[in-house]
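A single chain, nothing else alongside it, follows as C-alpha cells in the form predicted alone.
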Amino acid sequence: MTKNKKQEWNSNLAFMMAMIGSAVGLGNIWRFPNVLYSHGGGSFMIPYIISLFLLGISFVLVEYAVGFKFKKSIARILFSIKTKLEPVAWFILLIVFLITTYYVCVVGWDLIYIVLSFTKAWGSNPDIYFANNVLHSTDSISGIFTIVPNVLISIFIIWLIAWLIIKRDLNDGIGRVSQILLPLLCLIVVGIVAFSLTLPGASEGYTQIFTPDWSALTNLDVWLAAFGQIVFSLSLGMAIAMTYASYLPEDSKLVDNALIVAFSNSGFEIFNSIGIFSILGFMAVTSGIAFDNLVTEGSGLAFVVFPQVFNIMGPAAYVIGPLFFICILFAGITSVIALLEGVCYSISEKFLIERKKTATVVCIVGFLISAIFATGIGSTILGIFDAYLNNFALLFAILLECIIFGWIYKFDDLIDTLNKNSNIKVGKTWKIVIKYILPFCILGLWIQGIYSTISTADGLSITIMAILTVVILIVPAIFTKLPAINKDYYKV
C-alpha cells in the first residue's frame, strides 16, 4: 500500500463478505452459547436484541461513516481530527495486535484438533489430554522455558496463512478468501445444525434457548452481558469496520450494509447455538451429565466438552468432529486477517512501506509474541492477556472512540455521510445514543471488567498486566513520535 495507490473493494459483495467474516469468529461459536444460557436463556434475547439495535449497530455506523468519509487509516483519521489524538489510534491498534497474537494461538490449537478429530486421538479423557498432551500445561513460571513443539508449529502455520492472505492486494487477498471461506463456513454450520436436530435428546438442549427466565431481566449484569456480547461479537472498537469502510467506492449504501452485517452476525450465532445446544442436549441425555456442567465458555467447550460428545456419538463423529473444528478454523482465519488489516494499513500509510513488507514484519513480530503461548505456561499467560486486553484495554479504547467521535468531531457530518446513498436513514436519535447512552454503557461494562480482572488476579497476573500496561503506553508514543515518510500524512 503506497501513497500513489489507494485500494478499493471491487464489489459490494467483497466488502460484505469481508465484514461478515471479520465479525463471525470464535466468540460466535463458543462464547455466545454460554452467555445465553447463563443469563436467562430465552429471556436474554430481549436485552441482546435491544443492545444490538441501540448500541451495536449504532457504533458500527460510526466506524463506517468515519472510515468512508476520511478514506484513511485510523491513525491518520485521528491525527486529522486533532493532532494530539494520534497516540490514541496507535493505542487501539496495539491492543488489536496483541489480541491477535493470542487469538492466533487458539486457532492453532484448533488446527491440532482438526487432525486429532479424524481418529479421536484425545482418548477417553479429553480434559486431561488437552492439558497434558496438547498444551503440556504447568503452573510453574519455569514453564516459560519449555517450548511445546506441536503448538509452536500450529501457530506458525496460522501466521503463515495470515501472511499469505494479507500480503496480497485487497481483493486478491482478503476479498477472495472471505468470499470462499464464509460461504463454506455457513454450509458446514447448516449441515451440523441439521444433523444435531436429529440426535436423541436434542430438544433437551435447544429448548434452553426458548425457555426464558424473566427474572433475569431485572438483573443489571444480564444487560451488561448482552452489551458485552455485542461488543465482542461485532468486534467494536477494533478499527476493522473503519478500515474496511475506507476502501468502499463513493456510491456505497453505508446504513444498509451495516444492518446486513449486524443481522448476519447475530443470525449466525443464534443459529449456531441451536446446533451447539442440541448436541449438548444429546450429551446430557446419553451420558447422564447435568446440562449445567456441559455449558461452558471458550476452550473448555471446544477442546474438552465436544471431544467428550464425539466419543459417544458413534461413527458420525468422524465426520461431524472434523467439520466442527474446520468451522472454528475458517471463522478464526477470517477474523485474524481482519484484525491485522488495520494495523498494516496504518503502518503502510504513515511510513510508505509497501503492503507485502508491512505484512511480513507484522506477522514475524506477531509470531514471536505468539511463541510465548507455545510454552508450558503459555495457556496461563494467554488467559491473563485475554482478561486484561478485553476487560480493561479494549473497553477503554472504545470509550475513547465514543468521546472522540461523539464530542470532539463534528458529529452532524457523519449523519450526512451515512444518509447520502443509503435507503435507510439515521437521525438525531442516533446522535443521542452515541453521545450519551453508549459511553454510559461502555463505562459500566469497563468498571465491571476492571473489577472482575483485578479481583481474580494473582501475583503472576499482576506482573504480566503491569508489563502490558507499560507496553501499551510506550509503544503508541514511539509510533506517534516517529516522523511520517508520507508527507501527505500531516495534511489535515
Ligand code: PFF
Contents of the next structure:
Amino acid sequence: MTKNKKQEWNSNLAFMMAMIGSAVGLGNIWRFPNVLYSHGGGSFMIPYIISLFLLGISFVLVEYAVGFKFKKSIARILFSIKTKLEPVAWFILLIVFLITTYYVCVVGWDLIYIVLSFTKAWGSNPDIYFANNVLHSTDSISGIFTIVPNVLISIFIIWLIAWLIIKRDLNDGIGRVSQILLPLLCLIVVGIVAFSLTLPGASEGYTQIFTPDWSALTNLDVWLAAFGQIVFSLSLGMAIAMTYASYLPEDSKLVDNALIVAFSNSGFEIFNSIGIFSILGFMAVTSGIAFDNLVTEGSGLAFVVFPQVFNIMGPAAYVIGPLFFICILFAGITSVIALLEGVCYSISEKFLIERKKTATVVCIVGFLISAIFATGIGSTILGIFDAYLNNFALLFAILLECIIFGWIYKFDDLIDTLNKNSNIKVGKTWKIVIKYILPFCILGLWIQGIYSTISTADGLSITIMAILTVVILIVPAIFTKLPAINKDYYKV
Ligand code: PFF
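Okay, that is the form predicted alone; can I get the form predicted together with ligand PFF now?
Now the full complex is given, and it begins with the chain already shown.
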C-alpha cells in the first residue's frame, strides 16, 4: 500500500493468523452462543455445518481466488472486470467502514468492562448499571446532544490502537499483532472453558449444545439464522479475504488455506460456546431460573448476563471476569484492523496516498462517526446501524458480488486459479453454488432482514436508515468520480 512497494505476507503463517484473526471476533464469542441458544441448541449445528460447507467456504474461496488472481484492491479489481462496476466496490467498502464505526464502539464498551471487572463495579443490578452508568442512555432524541465521556474515551482508545497497527507495514502491523493476539486469545479461551467445566451445573449447559431438537430443522428461521451466523462469523463479502489474499505469494495453496481458516473459526466458536453454555448452566442451577429463560435478547447482553454470572461466581470471578473481557478485546481488535485494511488499500491505491497517511485519515473520520455512539442515544443508533448495515446493506453487497463473480466474470478462470497449487481441488459444483444456490439463500436472508428491520422500525430508525441510504448511494458515486492519481489504476 506504500507508493511503489508491492506488499506481500512474509510467511503463510502470518497470512493464516491474520485471516483467522479477522474472522474470530465478537461474532464468535457472544453472537454464536446466543444464536445457538435461541435456535434449538444441538439441532442448530446441522444447518450451521451445511451452511459452513456449502455457502460459507464457497464464498470465501471466491474472495481468495479473486484477490489472489488480480493482486489489486477491490476498487481496482471491479474496475478491471467492468469499468462501470467501480461504484459497487466503493459501496461495499463504505458499508464495511460504517460497520467498523459501530463495531469499534462495542469493543470500546468491552474496554470499560475490563476495568469494571476487576472490582465487579457493576453491583447487584448489571442491567441497570449498563444502561445508566455505562451508556447513560436516554430514549429522548435530545440525548444526541449529550456526550458520554467514558464511552467516547474508550472509542478513542480503540481507534488509536487500530491506527497504530494499521499504519505500519503489513507484516510489522497486522501480521505481527495477529500472531501475538491470536495465540493469547486461544490460551485464555482454553483456560475459561476448562474452568467453566468444573462449575456446578456446567453439564446442564453444555449438553444443550449436543442435544438436538429435531423439530427445529423444519423451521426456515433456524436455517436463515445458521446461514446469517456464517456470513457474520466468516466476515463474508467484506473484501477482507480478497484483500489479504492479494498479498499472498505466487505458490500459495489457496483451497487448503481457506479450509484451515474456516475450520479454525468455526472450531473456535463451537469450543468457546461449550464454556459459555457451561457458565449459563451454572447460572441456571445457582439462580433457579430455567436455562431457557436466562437470556432474553440481544448481543449487548454480554455486558449484562456475564456480570450477573460473575456476581454469583465468588472470588474466581475476579480472574475469569477480566480474562473474558480481554478475550473480547483481542478478538475485536484483530477484526477491526481487518475491516480497515481493505478500505485503506483501495483509497491508497487509487489516490496514491501512502499507507500511514491513509490510515490516519480513515481512523480520524471513523472516530468522528463513532462519536455518535458515545451520545446519550448512542446505543439506540448503534442498534439501528447494526440492523440496517448487517441485515440489509451487507447482504445486498454479497448478492452483488455473487452476480459479478458468478455471472459477469469468467468464473472458470477462478477454478484454475484456486486449483493451481492447492492439494484439495474445487470442481464444477462450486460454480453451481456461487451462481445459483448462494444468491438464492442470500435473497432469503435479505427478505427476512428487510421484513424484520421494517416491522420493528420507528420514527428515529426510519430517519437514520433514510440518511444511511442517501450516504451509501452518494459517497460511492463521489469516490468513483474522483480522478485516480495513480495512472496505473485505469489500466485494465
Ligand atoms: N467476523 C468477525 C466477527 O465475527 O466479529 C468480524 C465482523 C463480522 C465484524 C461482521 C463486523 C461484522 F459486521
